[in-house]
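Consider the single chain below, provided in structure tokens and representing the form predicted on its own.
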Amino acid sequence: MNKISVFEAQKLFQKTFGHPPVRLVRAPGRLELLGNHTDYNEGLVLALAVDKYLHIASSPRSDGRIEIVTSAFPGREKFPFDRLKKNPAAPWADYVKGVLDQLRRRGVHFGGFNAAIHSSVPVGAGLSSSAALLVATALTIRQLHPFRLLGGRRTTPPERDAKGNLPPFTAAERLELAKLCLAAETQFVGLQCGLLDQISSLFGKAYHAMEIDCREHTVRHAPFVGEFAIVVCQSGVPHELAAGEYNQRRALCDSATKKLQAKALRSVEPRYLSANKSSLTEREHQCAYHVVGEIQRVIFGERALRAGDFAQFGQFMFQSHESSRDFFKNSCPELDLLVELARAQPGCLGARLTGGGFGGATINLVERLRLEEFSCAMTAGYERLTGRKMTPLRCEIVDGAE
């Protein structure tokens, strides 16, 4: 675990609630290497599982109430575990409340507890702070009142070993979860996201990019390791993913779809789609225009991957952001800025938003001797023509949540 984090996990709860933890579980943030909402279109997604964590410190309690607080909002969330409803004043409970929510429908027992969250990951900046927490949340409760979810419904639950350590989970066991926390976020939340984040977070493996098929709901590992870094720049325009432009986009794919007459844009071959332009609006066939571009990216980038051609590889990402601006239109000034001050720099092979869009980040891979020389770089020229501080970040690639 990374120690600063969980650190200041360990530290937060027993300044709150005046005694150590008796369990800590981490959930990392993820990156989005290619496929650019195709997710919730039953499309293909490559992804990154990376090294900024969220940490949840818990201890159970007998009263039946539930007490968390944040390391990122001031005062605590209070309420009994079998009254789940928001509060305005703490929406980032809301997550939180979701999976308890979820977990209740599925028939998991649980009791009150105390939590403090501590997180590396960057807030509205599109490494989906929200997914590690919906997922840490329910790596909470497991610890805390184990259980095994299959077929939508709490089975038999595990039983710890002598060191009391719970046996790690299946991989038909991370889908269940991913698909819980899904259901969190889109039902109690109410953002009709797609699996990307939820199993990006539980599915990471180390030194490889995750290609999620989101029509079979499975993962295959492509290695990526190579004289490449994976960088973050942050825009510093935080995206509100809930509050409408995501949904927005969401109602559009699914309308060309139905006008279509298709299971999904997956379906949707590019030469049926310019066939049928005319049934769609032009914002319906700019929408879809992307994602099926989308899913093609992803097909061809996974195989540079795999015979290890990056600098193929980072044109499908520049290609990746022209359409997402041009076509889907998630981007913002501040993101294509990014991209294009990335383009110029002779270390960087590719560069795109990571993410929903909308603001948050750009996802860059860059020559790792040329990875100093690219930072400042980037600081510089993004203060000289925002007037705002960037600092890029440099992740590695990690295994999933645990």
Ligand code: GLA
Second form
Amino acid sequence: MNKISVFEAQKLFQKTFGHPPVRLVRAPGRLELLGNHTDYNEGLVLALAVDKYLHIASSPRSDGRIEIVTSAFPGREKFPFDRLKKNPAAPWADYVKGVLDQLRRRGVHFGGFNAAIHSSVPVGAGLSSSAALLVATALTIRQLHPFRLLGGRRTTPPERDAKGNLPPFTAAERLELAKLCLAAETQFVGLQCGLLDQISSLFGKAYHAMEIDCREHTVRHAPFVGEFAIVVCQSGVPHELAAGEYNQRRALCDSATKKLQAKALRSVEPRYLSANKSSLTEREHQCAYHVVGEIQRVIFGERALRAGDFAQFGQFMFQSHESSRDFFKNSCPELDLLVELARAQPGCLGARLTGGGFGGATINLVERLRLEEFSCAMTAGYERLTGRKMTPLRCEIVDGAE
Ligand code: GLA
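Structure of the form predicted together with alpha-D-galactopyranose (GLA), please, following the form predicted on its own?
After this comes the whole thing, all chains and molecules, with the earlier chain placed first.
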């Protein structure tokens, strides 16, 4: 476990509730490597789980009340286990409540508990701190009140071994949890996102990229190691996904899909799209053009990765950014600047915005030997041109939540 973060969660728990926690879980953040806004179009994505974790320390209560605190925001959120209502003063707690709500709908029984959350996944930076919170909440309940889901319903619960440990998840159970967390986000929080973030936090594998097929709901792991490092550059522009832009893009994709009489944009061939351009509005066409091209890029990207051709893969990353910027229009000047600064660095193989966009961060593939040089140049260049401080964040690829 990431020692500092676990320690912080335990410390916060002890300080808040006056006794040590009995359970500890963690879920990693994720990076979208290639495949921007393809997930809810039944497309393909390449993703990584990374070594920035969200930890939850917890213990059960007998009075049916739930109390949660987080080191990220002040205050304590308290509510009875059977009254799951949004609190505009603590929107972060909606993610926890959304998961509890979905568990209840699937017949999972749970009672009251205390929980303390600490995260080293930067909030609003494009590493999906929200999915880490959703997943860690589901794991917390599983630890406190073991359950197993199959086909969207509760089934025979897993048993603890002599040491009190639960058995590892099967792939089918991980997928159930990912879908549950997605439902929490779309139905309770209100962001119409796809499965990418939840799958990535649950299916990550150290030193591997995940090839996620969002139509078949399958994940393949491809080795992702070489003489390069993965670096995140945070623009410092917070992305308020729920605020509307994200859902609007999704609506444009959905209306384009309908007009093209397709099951999803995944089913649309580039030539079919161009032949039917006149049936779409300009924005629908631009969004569809991005998604259809991006799915192709993921296919080519996977081939490049399997051939060990990271230089080519980096080119796909740059192309992906250009497509997001020019057609999907979910970039912003700061993200564009970060990509251009990175492109000018001799050690940079590829760079692009990662995640929802409209702020957040870029992901960069950087030659290991030139990492220091890259980081210094990025920090200096970004501060000179925007006045913002930025320290590139190196990320290692890790296993998913357990
Ligand atoms: C956010 C969403 C994901 C995905 C990405 C864009 O991270 O939560 O479902 O759509 O944006 O690829």
